[in-house]
Each structure stands twice: as structure tokens, then as C-alpha cells.
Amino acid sequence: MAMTGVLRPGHVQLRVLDLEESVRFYRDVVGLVETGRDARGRVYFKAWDERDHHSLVLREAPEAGMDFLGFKVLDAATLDALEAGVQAFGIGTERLPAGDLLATGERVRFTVPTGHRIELYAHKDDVGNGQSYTNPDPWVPGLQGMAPVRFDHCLLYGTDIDATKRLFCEVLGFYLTERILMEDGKTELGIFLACSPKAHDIAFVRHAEPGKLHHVSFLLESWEQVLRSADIMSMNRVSIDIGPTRHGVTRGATIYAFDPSGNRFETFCGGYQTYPDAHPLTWTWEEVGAAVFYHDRALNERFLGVVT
């Protein structure tokens, strides 16, 4: 497919209890590379394999949970008609200016019914991944604890996620990857919707709070590394909510953990590829615990209650 609107999640800002705790949690645990810090205090990491300065940013605050997420977009005149296109939807936006997050250029910010904070931006700077663009060799040595490729995509759970699919679809042009229904048969409690030919580049819950953050994940390469990750969760005294297991949903391979704060974060491998012409799969409320742990066919109460 051609990559011309939003091209991926690019971003996402977490607040943390304890800055420097989390530092060496995600640079030491999760073996993310810690690319700057800002005047503010905030704390910018990547992925290994990831080429934009950053992808994740901690700051601290006396509650922890998700600032905003951020999608990169193809260019500049495309930022500018995906913000004409949320205003036109009834959303109010705010500009940002080149430089507000380190090395990142002008954002888009709105917050969508759901109560989460969403923003746009064509520009970050390029800083490689350890390799040259010429003849680069597979993978970096030296690399540290869980050592994921990229941040891929966050599981949000708010109140009015009818019109969070509508403006996400209709306006920024994601599709509907799959989604999973209630007892009654027809209102959607979890959509799963994709910018790309992955099986889900965002996701929502039905919640009766908004803004709230249940998940951030990280793409590992294989399941031996999914299976690695938790090790290395146990060696450090992690608290593992639940896996390593798979979703039905996604078919992704996974393990979901918290950060010292309480973030719950996810490491995964797998699903499939798809395009926006695929037709949507749906899982039926008596199967919903196959949907989400397909393993046990069964949710656990952490997993469905926890969240930041």
C-alpha cells in the first residue's frame, strides 16, 4: 500500500513517579537508548532499530499514565490537511512549535472523545540506528536487556470510542483491523485500527473513565525473544501480568509487565500483515477470553482493571 497519510505511531509520553528509576528501568530492563534529556527534565529513549531521535519520553509526575501519543505523518501539507480535517470534524487543535520535544518539529495536538490526547508532526530528526546506510550489518552489537526493535502501538481505554473510530477512520484515515463485541451482540467494546499493513497500529477499550492508558508495546523479532523477555522480567523482579501467551486477536505472541511506576507495558511478536481492504474480523462477547489470551480462553482481572 502506499504510505501517504499517517504513516506510524511515532511517539508517546509517559509520566513516571520516579525519573531516574525509570530511566534505568527502560534503558537497563527493556535495553532502550537514551538519546537526550530537555530543560523540563523529561528523558527521550528509542528503540535500537528505530532511526527518529526518540519514541518514548518519561517525565515525572505524582501519578502515572500517558501524556499524549503522537503519530508521524508524510509531510508537511498533509499535517496541514489533517488538522483542517479534525477541526472540520468538531475537534478544536493546537500548534506546537519545532522544538517543544527534542530534535521533533512542529506537532498537531487534539484530544479525541475518548479523552486521550493525540498529536501529528511530519518532522524528527534522523540519528540511525548504530549502522551505517551503506553495506549495514543485522543488528548492533552491544545491545542491552529485552532490546525491542520499535515502539508499535498503545491500547487506550476511554468513554466515546464510537466517535474516536469515526475520526479516526473517516478523517485520519486508519481501517478497522478487528473488533470485539458486547453481550448484546453489536456495541463494539475494543476496536483494533491500523495506519499500515500491520494488524493494528492503535487500539481502544470501552471504559467508563476516559484518558486512560492500559498498555504501551514494543516489537521483539521472534518468540525466542518473547520467551527472553520474560526472563529477563523475572531476573529483575518484574511484575509480569500475565504470558508469555498469544492474542486471538492480532495473533501476536506476548507478555505484558509494569514499569516501577505502574505503566503496564507490553513485549510482543508476530501478527499478520493486512491492507484496508481486508474485511474486519470479530470476536463474539462468549469468546472474548479466547480473543484476548488465547491460550487460557480466559481474562484475568489485572489485565481488564488496571490501567493509568
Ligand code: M3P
Contents of the next structure:
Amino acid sequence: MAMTGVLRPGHVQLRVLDLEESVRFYRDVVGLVETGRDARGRVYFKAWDERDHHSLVLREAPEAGMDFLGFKVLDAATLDALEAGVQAFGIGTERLPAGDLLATGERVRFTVPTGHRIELYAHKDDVGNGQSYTNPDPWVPGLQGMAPVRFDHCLLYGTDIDATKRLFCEVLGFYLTERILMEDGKTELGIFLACSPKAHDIAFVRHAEPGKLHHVSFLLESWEQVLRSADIMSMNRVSIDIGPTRHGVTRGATIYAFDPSGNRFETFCGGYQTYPDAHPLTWTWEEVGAAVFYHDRALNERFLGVVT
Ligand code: M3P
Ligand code: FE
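After the form predicted on its own, can we look at the form predicted together with this ligand?
Starting with the chain above, the whole complex follows.
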């Protein structure tokens, strides 16, 4: 097997202001499948084509934002080895017991230098995608809303992206796919990191405040589905930030919009596939507009300022 170590972003826990309104939004409008509720009142969802129990967890809180982002790793031995690596890097870790998140094994949690809580875990129950593992049909009838196929990545805003990049690349096995430079032509404003052949599994933008969420992203299968998701946003009076458009960085065809609590989310398709031996792509400050929004070739005022 070629893919070892960290496999993929597996779950994100978001804070929402009104739980039931948010449940209706993520279930009926975004079109995720509700898979459980726990004793602490959290609600769990998965995208239809994911097989692990959940990829999104909602928690009601007075302020929006992200509690933590979890990555699934290959197995328990990998979890132990990466935990030791994070500690050797100089970052303390905490173990959360199996079952603390429904259907999920032990998690190793730590705070990265950008101020975000990141977790690793090796097990989550497989609940299937609604199709058989034998002779499956290609999709499941009766899906609601935008119906993305999977939770894909997060873009996080925080302080020390240089040290976070080192941690992800030197300890967690990620590689740099693209970066955006600041005016000085040296400092990285944004970094795009992959642990897979995706153009990014996580991205960071340098920001004065630690631990901020820019967006949670869900994958759709075609440009037509992206357009349809924009229609669904309009039908439901969802606040659209930008799009449909294309990112220069990663080449995804995208829409950014806001959930009822103001958390930004993205539905997108496309982007390229890559490998760890690919030369990272660099975007200069002069072209930052095209890097982020390829058609407008300019940032909107919300891109750098509005985060939760
Ligand atoms: C994405 C994406 C930036 C581009 C963001 C790209 C920050 O959100 O999914 O490709 O330049
Ligand atoms: Fe994105």
C-alpha cells in the first residue's frame, strides 16, 4: 500500500449559534446525512458518499467558529508514532478516550502554532454510504439539497504559519502544493498542504489572530452540481460570499457562502491531482487576486477579514 501515515481530513467540529436551525441547514440545504446525537447535545453528519460515521459535528455555543479538525491516520501504530513525533517537535498532546466522539476511537489532540486544535485518530465506525459493498449502484436515490460527496478540506487563518508548515511537513508527512507570497516576495501569506494526491487537504493563511476558521469545504462531482448548489443557496436565501467562480490556487470551481451562524463554507468541484514530487506552485503578491478568485482577479473585502 502506498498511502500510509495521515490519510485525510476526517472530521471538523463547528460551533453554531442555534443548533436546530443549523441542523436544518446542514441536513436540508447542504444535504448532509444526520448520523447521531450525543449526550452532550452534539449533532453528527456525514456526506452521503463517506462511509465513516461522521465528518461534521455541530455544537451549540455563543460564538461561531471551529472547535477542532481531525485527521484519520492509517492505524493505531501510526497514531502512536505521530503522537511521539508531535511531542518531539515540542508540542504537548492529549489523548481523548474512545467514544468521546460517537463511533470514534482514541484521539490525539494538540494545538498547532497557528492556534488551531488538530486531532489524529485511527478508528471510526464504517456505516456505509447507503449502497452495498457488493455490486453497488453509483449513487443513492432521494438525496436532499446540495448533497456533496465528501468533506474535503479546511482553510484556517492563524498566527505562526511557518511553524505550522514545519509541523505538517516534517512530522505529519504533508507536502506543500502551492503558496501565496506577501509584498516582500518572501513571506508566505498562504500555504496549501496535502497528505494525498489532492491539491490540498488543509490550507493556512497568515492572520493577526490565532485559531480562526476561513472555510470548511465540501466536494461536489461536477461544475453543473456547483451551479445547482448556487441555485439551492438562492432558493434558501443563503448568504453567498462569492461565486460561482474559480480559484487560481488549486484550480477548483467554487462558491463560498455562510451558514446561519456566519461560518463560511465552500462547495466546489475539480482542482488537479498531484503527487509529493510535484514542484510547489508560487503566486506572487501582484497576482494575489487571480490566485484566490481567478476571474475577478481581485480579492473581495471579506476574503482577508471575515473569519469565525
Ligand atoms: C480554496 C480551494 C486561496 C484559495 C483558496 C482556495 C486562499 O479554498 O478550495 O481551493 O487563495
Ligand atoms: Fe477551499
